[in-house]
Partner chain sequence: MTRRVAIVGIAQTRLETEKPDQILDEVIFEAASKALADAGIGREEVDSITIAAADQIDGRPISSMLEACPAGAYLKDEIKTTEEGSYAAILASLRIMSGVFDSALVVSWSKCSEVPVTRVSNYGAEPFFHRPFGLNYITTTGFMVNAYRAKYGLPEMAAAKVVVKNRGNALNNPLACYQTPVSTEEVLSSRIVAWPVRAMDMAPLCDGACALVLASEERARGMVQPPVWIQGMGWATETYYLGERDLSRLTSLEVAARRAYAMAGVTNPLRELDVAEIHDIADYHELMAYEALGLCPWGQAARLMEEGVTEMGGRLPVNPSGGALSGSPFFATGLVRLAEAALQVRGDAGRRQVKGAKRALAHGSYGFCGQGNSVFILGE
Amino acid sequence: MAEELVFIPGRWDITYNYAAGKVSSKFFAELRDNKRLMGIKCSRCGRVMMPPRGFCERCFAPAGEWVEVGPEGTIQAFTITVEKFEGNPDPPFAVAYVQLDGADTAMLNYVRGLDFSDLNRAAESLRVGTRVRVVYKEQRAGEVTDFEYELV
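How would this chain look by itself, in the form predicted alone?
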């Protein structure tokens, strides 16, 4: 006889402040104050990481010099969300991992300006390899959502 699995409902609603650290703080300040997306180059292998981090996860060397990336890039992966998730825009919406020009890694963000009346057509417009450009919001707060991607 199979044992019954018991499920106990729960909810966490925690307000907190995340310490972004030195590298991310510079990234967010450049985004907010100068409308610039800055990657950071590995001091050993030369990879330009986006978003920037303090060390290269490939060779574990410390990060080196700052490099401006974009403003255009190529979609590496995407998804269209049709269900409501707390903290996200009302569906449908799309997000894409984009390798910005000059970067060796991809960064996730929303894609704006899509027609979702036909989800298959919207997905086709986001296929891997599609070119996009960064569009900055007029009012920026130093957050990753201070910009979005749009099709070129």
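So that the term is clear: the rigid core is the largest set of C-alpha atoms that superpose within 1.5 Å between two forms. Numbering follows the first chain given and starts at 1. Just so it is clear, the structure is predicted and the values come from calculations on it, not from any experiment. First, how it differs from the form predicted in complex with its partner chain.
Once both forms are fitted on their core, the CA shift for Glu138 between the two forms remains under 2 Å.
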The other form holds:
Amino acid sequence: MAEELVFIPGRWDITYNYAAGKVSSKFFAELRDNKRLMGIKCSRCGRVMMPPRGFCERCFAPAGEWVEVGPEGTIQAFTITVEKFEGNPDPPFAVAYVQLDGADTAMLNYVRGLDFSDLNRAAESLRVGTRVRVVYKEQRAGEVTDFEYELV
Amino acid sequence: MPRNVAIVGTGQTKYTTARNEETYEELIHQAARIALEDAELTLKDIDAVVISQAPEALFGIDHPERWVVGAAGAIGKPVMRVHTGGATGGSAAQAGFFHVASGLFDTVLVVGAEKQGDTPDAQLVLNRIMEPRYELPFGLNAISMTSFQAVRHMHKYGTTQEQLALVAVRSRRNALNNPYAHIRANHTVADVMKSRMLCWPLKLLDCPPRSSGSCAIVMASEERAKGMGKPVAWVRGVGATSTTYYMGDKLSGLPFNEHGDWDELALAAQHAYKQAGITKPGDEIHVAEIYAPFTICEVAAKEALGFCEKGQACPLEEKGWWDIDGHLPTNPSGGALASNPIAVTGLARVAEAALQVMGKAGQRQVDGAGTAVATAIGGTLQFHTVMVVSNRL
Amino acid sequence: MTRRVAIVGIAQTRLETEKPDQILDEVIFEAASKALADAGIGREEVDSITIAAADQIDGRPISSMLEACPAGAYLKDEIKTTEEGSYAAILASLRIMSGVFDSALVVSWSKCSEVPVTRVSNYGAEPFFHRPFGLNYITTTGFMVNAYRAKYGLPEMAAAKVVVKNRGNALNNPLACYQTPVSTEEVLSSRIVAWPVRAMDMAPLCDGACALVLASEERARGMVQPPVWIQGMGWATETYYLGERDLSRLTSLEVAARRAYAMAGVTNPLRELDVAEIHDIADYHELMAYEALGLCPWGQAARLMEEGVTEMGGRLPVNPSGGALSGSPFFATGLVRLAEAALQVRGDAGRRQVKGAKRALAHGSYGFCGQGNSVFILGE
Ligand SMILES: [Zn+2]
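Swap state to the form predicted in complex with its partner chain from the form predicted alone:
Starting with the chain above, the whole complex follows.
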């Protein structure tokens, strides 16, 4: 007789309220209210961090002045997700790290308006070095998904 | 100078998708017992225990190390869990090393288990590891973040998908010789190329299986190890480097700022090599167990470990350089592409490297393996560990 | 002989009920920066980083991905333990004692305002035999207190006095979360949360981070702060299964203390120690710790408390900082105890300084009913 194996269903349900802090709160407000993308400069090495953070972990120094970046930039890395994963948007979708003009680091977002019928061709259109521009959504909630990238 | 430390026993259990016949606690106990038997020691001989446990969200028990104290034989003993994401097993082995090297303990058990078979989609957990303000909404997971690495490597060195496929083919072929391995198969490049795309350019067979299973090692001081009268694996060097979470901060192509290269791993290796007295890693290391869950990871790792020039890992692969009978065999066990029990994938690399230099690797034994290196990676490919083991001091 | 390790930099953030103006990374960065400043060195002069963090408290499955670099880890050798804060100091010490490293930045934190800690704690109960019964770190304290009180007939007043003592001490600690005195009446009339544990018996959770700089003997020489030596260190864990434990005593703390005392050469702790910082998850933990630490015979903690031995001005003041009962940054609380003990030995504890303190004990604890415990002995 086969021994029975029991499975106990479980689900973790933990609510978090991540405080975005002063720096990110300003970034999100600028994005929502003024359709501007603001980077922040390290007070020591001067690199413009995008997305902005309160300090530079390399210099171990606080962030300094705000700098507007974009509205165009260059793809530095990308992928096209084809598989459906639990909790993810429905595939296919493309995301890219884009170094916005005036920033020293690259920021992640969706790339919209692509034709995924031929995956390799879609990937070719996103190759490293490709120029993109920022597109703001009509309805903005003060979240990172208030904007997207599209090919120039 | 640190006190000399040896690996004197290893224990692994079969890696497979779901280990439904054992609880997490029982998996821990199995590996611990096998390692102790291999070391010819009993629980009484163990002074302290290190638990190797990566994200517990993969099986849904918060701080599982507290549950398994008895299973690990640690009641009343000093216990400490180490968790550095994917690099956990490598970090746990190093923590075990530090326990003994400190002089406070003579014999330490390092043990861990993975039970990601208990969640239907590990990638949900591996999405929630992302930064909540800026990166959580973009459907990133372990596969897509590694795709960025592949894209960068292809961009910089002209690496092709077919070349990456060769890594998968060799790894799973090697796994045919490893009774613990999860995926053991004679795949062809064509098989890999026609497997379904998950996150471009990584396809199903470029990726690891989701594995459950357990692994343990026993570490001992020089005095204890020498008294055992059997082959042991001496820890000759340890190194670890962490870098930024922010992948977007390292896409400039400059040193330590390139997601496609692993300069951080190179730095960790330099520390370990220096301790081990290794100056020509490509010649002085006889076998490598590299934590490479995705094909691209092994390519970047070999270049960072100094086994070849940057951009040369794939051309050398085509010549059989990394095959089990090649110049520098990598992952004779099949590596993480054959079995990826995340909590202990790094520990299994250490155990496999130790087995090689002890001459106990069975069918996957590399001839003349005197010195071996084991690595692990974690986070957004941001945590790196390196351990050099040798059959002599 | 093993290498000696010293604490040469000490910092905490202010403990607060919430810190909405700082993200977690910034709270950690603040503590790490201040510890480096206290040690008079830059990040580049530290050769290892050791952190202690709890993923589900931080709200992500691998919290060190985001928090390692705020703790100073960029291009450094960094490692993370998931035992409570003081274990980061243990692991960092082992790394220095091994001879591989000469210095370490040790950091731990919690931002309890962002997470339902008791729910997370319930997920720490395994799902087969424990989780369905509402166990968490507070409700399990009920088991412990019942067992302890049943065995020794301890009056509730004894525990309430611990709260009064610690909250009174916190008036001298500008970093404490709660700097207001309470009365025994207030404690004894606070609501019961898990019989017989009352709300005010438990340490109130808060936000904060703590960081230390450790150094080898050679490295400690010539640094700006006088070294506080780690003379002894012990840690141990009991079985998880509450049904197999004697819940009337903190057995693993007794084992940990024995190890730390042996290493430090302490034979009569009440006489040889000048001050102790005890992890008072609940007031009862502090009383039970007196016994496990050998400050009094089993069952005599209430008397020790009654005689004022552990008050400021007593023979062995306990928790001059106010302890966790004056605000607990959950996972970092044990490291805060170690930082406070180190400040005492250094003579830098300000208004909460125990005069002439030369030798201090620090205690960290985690798990249901104090399953795991650590003990440090610090000295000049
Ligand atoms: Zn900077």
